[in-house]
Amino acid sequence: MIHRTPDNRQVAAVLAAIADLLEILGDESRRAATYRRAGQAVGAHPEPVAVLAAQDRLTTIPGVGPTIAARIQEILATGTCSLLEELRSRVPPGVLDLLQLPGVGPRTVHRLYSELGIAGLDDLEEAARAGRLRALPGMGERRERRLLEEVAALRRRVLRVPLAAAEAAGLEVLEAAASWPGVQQAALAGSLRRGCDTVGDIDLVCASTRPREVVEAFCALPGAAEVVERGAAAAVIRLAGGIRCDLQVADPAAWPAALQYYTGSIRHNERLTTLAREQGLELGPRGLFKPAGGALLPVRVPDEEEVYSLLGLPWIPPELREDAGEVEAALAGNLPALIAREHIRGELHCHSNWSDGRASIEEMHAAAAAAGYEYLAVTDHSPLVVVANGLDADRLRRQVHVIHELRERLGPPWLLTGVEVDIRGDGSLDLPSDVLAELDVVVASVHSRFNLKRDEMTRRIIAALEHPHVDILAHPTGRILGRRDPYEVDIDAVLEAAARTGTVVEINASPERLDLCDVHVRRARELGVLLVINTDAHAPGHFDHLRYGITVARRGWVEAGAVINTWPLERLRAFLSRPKAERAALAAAGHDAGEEDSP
């Protein structure tokens, strides 16, 4: 596979993995902390680390000395480093799987491995069922039961890969495909192209008149850990990261129809196959055909749009191809005009180094300016999130003063004052109302007590929505893709309360969250809930994650007008200045809350 120079995030991940392994092996904690701090600094650094390396400036990154700089050079050259591989060789592979469990960090893994000999999830399950974990200080019977539940949940999750991870792997394969023999066109398809939040496998469709050679090149990819199946025009491999990758090679004349077929869900394709037969055509994985004299003659089409046109439909965006009413809407001429990146004017949920962000307000402002934003809300954490260095009332007021000064000095994008205030277990907020009333925007969210019962969690969140100063509910289900399931909550009741109270609901674009999910997004719009797409950025590079939130919104059939950060600044400020009861009343009457005469 073609080697891509790792970006800051990927280099930081290798340094963090070294720190984890050093702690798991019980090596000196100061050395592990050094690698961890360096990884955090690299991940937050505004300049590409590859550029710094080329200019011999790696040691200008805080916490990066000559030794770690040499490690970074090795990572940039190879994607890994000898220290990481040496440390990995000293522990059974299953030990690292334990880090995927919520609340289990490297120190806990060290104790499990060194004191109880637990070398993987199977060992952990066996020890928990035998009651051996409670022998460790601080573990206890309740923690044992919880770990058993987490292991079961993890086994369910690992069958699918989060969208961002699948996309990164898929793009590497797609880049390699450009050099394969006779490949005229290539594209990713399947659930990845549809933008599903998790992906079971990567689908690659190539157009070539030399399918056997393409299959051979595909199976010979350096990143292929296993060839699962191999045929004349198709193959399946498993990549080194564990995800399955499926190749289909189509004749160039049939490629547009093949791309359509391998993109749509099974049920979407069944609907289109029925429509094709009504038009006297046959649609399948090999392309589009017209029966003639007992034979099937290929129908040549220039692109996917023509495939849909021959079936009597307008082109249906890939994100909608789920048989969720899109075919009926297309036949009726009622497909939504889906939101796109160019509609977004600002960010209403980001963090600075006043709390757990990795950059200053000025650096986040510069990144927002580079993204073309018109406004940026700084919403650092409240004090309940102790590990995030949350702001109490006094520090928040000092930050507000600083932001007012920066507005005049920095210019566009316009800085909005804000906070991400924690929702306590009883539904009260982590800051007093008089402080919240001074801010431009208040984002509320849950960061603790995820194990409340369903009715308790629902009441907790609804109580926050009813607060007069809560403008936005952030990451409403608390999920972390591949690591933490959503907490138990009646999301329909929460969305109904959001509509009733005039509270905006967030689509969190962080690739580890994508929360709300597309199904709940569509339900929110059915109820008249206004949305916002935020990146929850903790570093300048995180603004790039916006595309994932856009994808979720598109899968939820969202048009631009329903998303408040597509509005111009003055319209947004007018919306935020209204009492929430007025916002809800206007929305219920079929208007947005920013303009009296807008549908």
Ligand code: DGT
Second form
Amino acid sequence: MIHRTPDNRQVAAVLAAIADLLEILGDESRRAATYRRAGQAVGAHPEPVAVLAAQDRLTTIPGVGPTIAARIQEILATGTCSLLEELRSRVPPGVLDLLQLPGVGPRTVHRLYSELGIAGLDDLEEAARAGRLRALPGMGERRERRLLEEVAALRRRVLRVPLAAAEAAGLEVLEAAASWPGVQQAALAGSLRRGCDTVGDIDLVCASTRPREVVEAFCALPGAAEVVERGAAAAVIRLAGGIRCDLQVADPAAWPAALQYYTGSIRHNERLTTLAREQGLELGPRGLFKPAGGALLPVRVPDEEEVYSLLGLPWIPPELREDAGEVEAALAGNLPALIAREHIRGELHCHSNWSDGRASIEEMHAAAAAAGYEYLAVTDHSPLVVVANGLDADRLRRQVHVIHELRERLGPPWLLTGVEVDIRGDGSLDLPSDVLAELDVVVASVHSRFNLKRDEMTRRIIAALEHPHVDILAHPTGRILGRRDPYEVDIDAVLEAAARTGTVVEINASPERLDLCDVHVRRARELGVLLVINTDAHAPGHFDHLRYGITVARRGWVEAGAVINTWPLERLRAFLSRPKAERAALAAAGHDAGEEDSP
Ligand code: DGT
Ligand code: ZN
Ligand code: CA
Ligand code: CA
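Structure of the form predicted in complex with the ligand, please, following the form predicted alone?
Whole complex next, starting from this chain.
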């Protein structure tokens, strides 16, 4: 994927956002229309704007004059635009959420905001319930009711924050919590602790004897843009970035039960509540209780493990707590031995400055050494990804030569040669087979023509899986969290083909991808597909993203043996040197698991 230079779609999105904001602010409809037209033209333009910009040809795009050309230059250089930031600072952030409602465009948002003072979904709900929207032209009782449903649906669907962003925001609050009055324990719970790929709100649980003061400190956080609710031992704030944070203050004696309860999921909790009743116990956020003669006696437990233990269960890792079979597995004593960071021995998908990476191969090698790796595959882009400066066969052969030299000079981690070859629209590969045959690792992926019909996309990817030199299918659905939906593809058919052809499937740990997702990961393992967890690093610091990929794997019930970059180098090389048909047979026979010798 390309981090450095925005593509046409991204530039178009910035221009469209400017148009939206101009319209929302009112009075500038002509200027808004100009930006909107330019955005559409950029989005539809066959050539990358980055190329046009480099050749000083931006004004050849219909509707793009010198002013907008300068904006596009700025977007290409910085990923954003000072005009956009300036306009954004003039409306409350919640106003833009309104645009995500079906049938609500910038003009409606302008009226809602300027005439009714509606600055977000909460305001809109309140106004709809109070029947205040009817005052606007085109609004009636029915539309009000529909908007209420749509707000609820939007909250469920879209207004979820990618895991990494929620985690960063949550950790800041958690750090502050350590110094709040009487706080003995504090932890992030909810979907964040379970490692869900997106998070609806951050749940912070504190144990303190002074709940009111803790609530005060929480609501007074410098990062709190708005206090949504404030209670005696609970509160909800909205953080500056827009995400909500939910505080629960528990009695220190009830801490383990509160942590367990607010970690969830709701369905996992319901299973535990039932098990507790079977043991004659009551389990809830306020603790564990034993009914005795009409009263409830508290049962003190030291930690979360003991909560599970009293219900007759081993401790269940948070990533599994979805009522997806984990309670049954725990009762039967066969919870999976989940993969962890320390199992990973190398990275098989990264980019250097030969294509769109920001660092040299030497720098990436040093970062892999710092990560404690045994091996690192350099997999730059192929020519189709023009803006990423993809490598053709000649440059790739030169790179292979350089890597052979570096391998001697730099020592471990062992450098593997490789490429991330594009899968063209028709399923053929973007480089000739003879050059792919010379590489240690071939990663294949889709970076173009995302809008194929489902069966065409499925055929396209399966064709690549059937290629004898494609070792790994990278970021299999192309999704970008919060920005681009997965493309239409029959993922089951793809995973079946991966199993049949002996192709390894990637869990891409980049925080904006997390692709495969947890559900598909689990499906892949059921089908006997081998996996790899890659960061797709475009800079040395990106190796740190590995933990998000580990989390996805754990949520997919993955054990270390099924992930090829947990294998020692010799075993990995022996595997990659076999014909794919033999790799498929190996995986199917279950030879993937465990720590046995090289195949
Ligand atoms: P999210 O925020 O949509 O990403 O998902 P969660 O799981 O973080 O959900 P949230 O924030 O509404 O609630 C946090 C946890 O609190 C949830 O996972 C389990 C617990 N919880 C909340 N409401 C209920 C409930 O009605 N019953 C039970 N048993 N547990 C609940
Ligand atoms: Zn990549
Ligand atoms: Ca939550
Ligand atoms: Ca919550």
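In this text, all values refer to a predicted model and were calculated from it rather than measured experimentally. Residue numbers count along the first chain shown, from 1. Definition used throughout: the rigid core is the maximal C-alpha set that superposes within 1.5 Å between two forms.
Q: For G561, does the CA position differ by 2 Å or more between the two forms when the superposition is done on the rigid core?
A: No, its C-alpha moves less than 2 Å.
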